[in-house]
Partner chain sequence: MKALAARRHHRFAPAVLLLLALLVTGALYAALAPSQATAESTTAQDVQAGKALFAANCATCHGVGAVGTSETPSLVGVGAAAVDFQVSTGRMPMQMTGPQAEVKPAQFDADQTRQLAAYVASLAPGPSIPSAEAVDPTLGDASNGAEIFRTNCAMCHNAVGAGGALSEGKYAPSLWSTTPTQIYEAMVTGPQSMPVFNENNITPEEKRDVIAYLVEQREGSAGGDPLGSLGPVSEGVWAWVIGIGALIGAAVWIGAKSS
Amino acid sequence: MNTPDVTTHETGREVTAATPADTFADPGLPDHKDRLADKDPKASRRAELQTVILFAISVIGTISMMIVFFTVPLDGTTAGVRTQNLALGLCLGFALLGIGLGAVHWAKTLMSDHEVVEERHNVATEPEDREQAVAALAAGVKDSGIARRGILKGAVVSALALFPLAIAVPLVAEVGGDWNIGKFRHTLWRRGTRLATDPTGRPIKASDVTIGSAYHVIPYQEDIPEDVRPGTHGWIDEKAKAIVLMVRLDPAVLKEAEDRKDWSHDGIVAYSKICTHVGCPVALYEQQTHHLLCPCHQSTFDVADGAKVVFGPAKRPLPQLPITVDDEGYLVAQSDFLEPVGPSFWERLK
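Requested chain, on its own and in the form predicted alone:
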């Protein structure tokens, strides 16, 4: 039998139309292979026990997390925080892993694995189809065997009922935490506090700072209280507020307000590294344009012009740290920031 040729409008090429004989036959479903648990009652009970053990691991993980949360105290050090977080993370991991593996093992070994073909139908479901769907759900519940497997049912219910505690208890415990937003008005910077490199903590001499260079700066360890020095838990919070980005510009390009002309030293300026949008670290400095870029939402600040916003969602300039030099030539702060660092909060008008 000859097949007609068809010419396409797009290319003018002739293609051969397909005939029914050229189409593939429906291969149908492969023969179903019974699993070991389908044929051997002992294997089925063994699979059920394995599933119960997996859910039990989840229960143990959740209970262990509660014990760690209330019995492992924070001793005020970074190591203590790291130890507690590691223990909580491991317990939470076992709690989630037990539920996940238990559900997968249950489905793979105990629930039906017969292949099913569902024909496509219109979006609007007929009442008869809805009845069939309800019947199929009921059959699925029956097929899972949860009604006749009491131990398995108890393990599932226990794991799912206890796991939310792993999330809810820490959240409830934090309700009574520190909500004093006024502390963001003050940082570790004080009059005479030396500027030091981050993370080495080496104090910086003005003579070592070349034009165009940028430094990530923290308060010098010897100039801050011992209870918030590096290595303590308090240092984490305080460093997050006090971190500074320092840049040296050609004094000829520096634009300074009249009341801030003495806040810099020979072209060296220092600004809070915390973006005034949502608090991300502003750390990308473009030497030619003197712009600082926040990598989170692309807020851009002009270091040469008071760190004013030139692009992006931030609404106010980066707070400037007034600096000068001491008798030994080291860069030091004249005072703390004169405005709150970080993003705007609900007590601020802008």
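Go ahead and give the structure of the form predicted in complex with its partner chain, now that the form predicted alone is out.
One chain, no partners, no other molecules: that is all that follows.
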């Protein structure tokens, strides 16, 4: 192959005579300027000393890090971990920074800085090399006899073409894992499921909910199937759909639609805590304005007015959980949510 043409410019630009007016002369490389360290031996020694100091900083950093590692004990407190992290980090920082700065300073002040030009070589291979390669390939094909043996050719092509399926099919089939979207339509809430505090799981009496209170609510664990109770893996999926925010409003400020008049109890209303935009937990409740904010994109819902959207990108009100009280005074659900909770999906209303 070609060896790159390397030209060293010692003298700088060449003078080109008789340039046509509409073209520019190649100005060439600027003159090489000697650095202070190239001309003055004292400056050279100074630069050398500086480089040595920089590398010495690295050495000190590394040794200090070893010392810190073995001598600063962890006492289990946050401050202790922070102190050790800080000391280790500073030592490590100086150990690496010293090497980096030393190398750059060395290269900049002491190593040769003569400008070097490497000419570009041809991209294409030489014609004789190409002929040789083609001949070698043709000889190989002839040697294998693949052109004569048709069945063999078919077998090889089939085997190679089919093999990627062994990787692609499981890969595609595992995407999503589960195509049953029916489960998005239902949550754990049933008729008579008691409302309980999240995360402590105590059932809530209507009398416990004073005006201005905000309760973060999950279904009471005794009232839901055993395989999805708190502590099981199924609970994580189910909780993600079933979480509810419950507040008690002054009945004077509560506006209720005609068909939802019996969904609340004495000013206590319960709404799904999953944003109808992209499903973040909508939990920032402003007691005085009755507004419920989503922390992700600032969708704002008016809890006093059917959780309708008053600001932000959400398009639908939060689904309301119809509630009532049982004989013992505990708050219970009247049914599941009457619409799918959370963000929209294609088959949502089908």
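Small disclaimer: the values here were computed from a predicted structure and weren't measured. We call the rigid core whatever largest set of C-alpha positions still superposes within 1.5 Å between the two forms. Residue numbers count along the first chain shown, from 1.
The rigid-core alignment places the CA of Trp235 less than 2 Å apart between the two forms.
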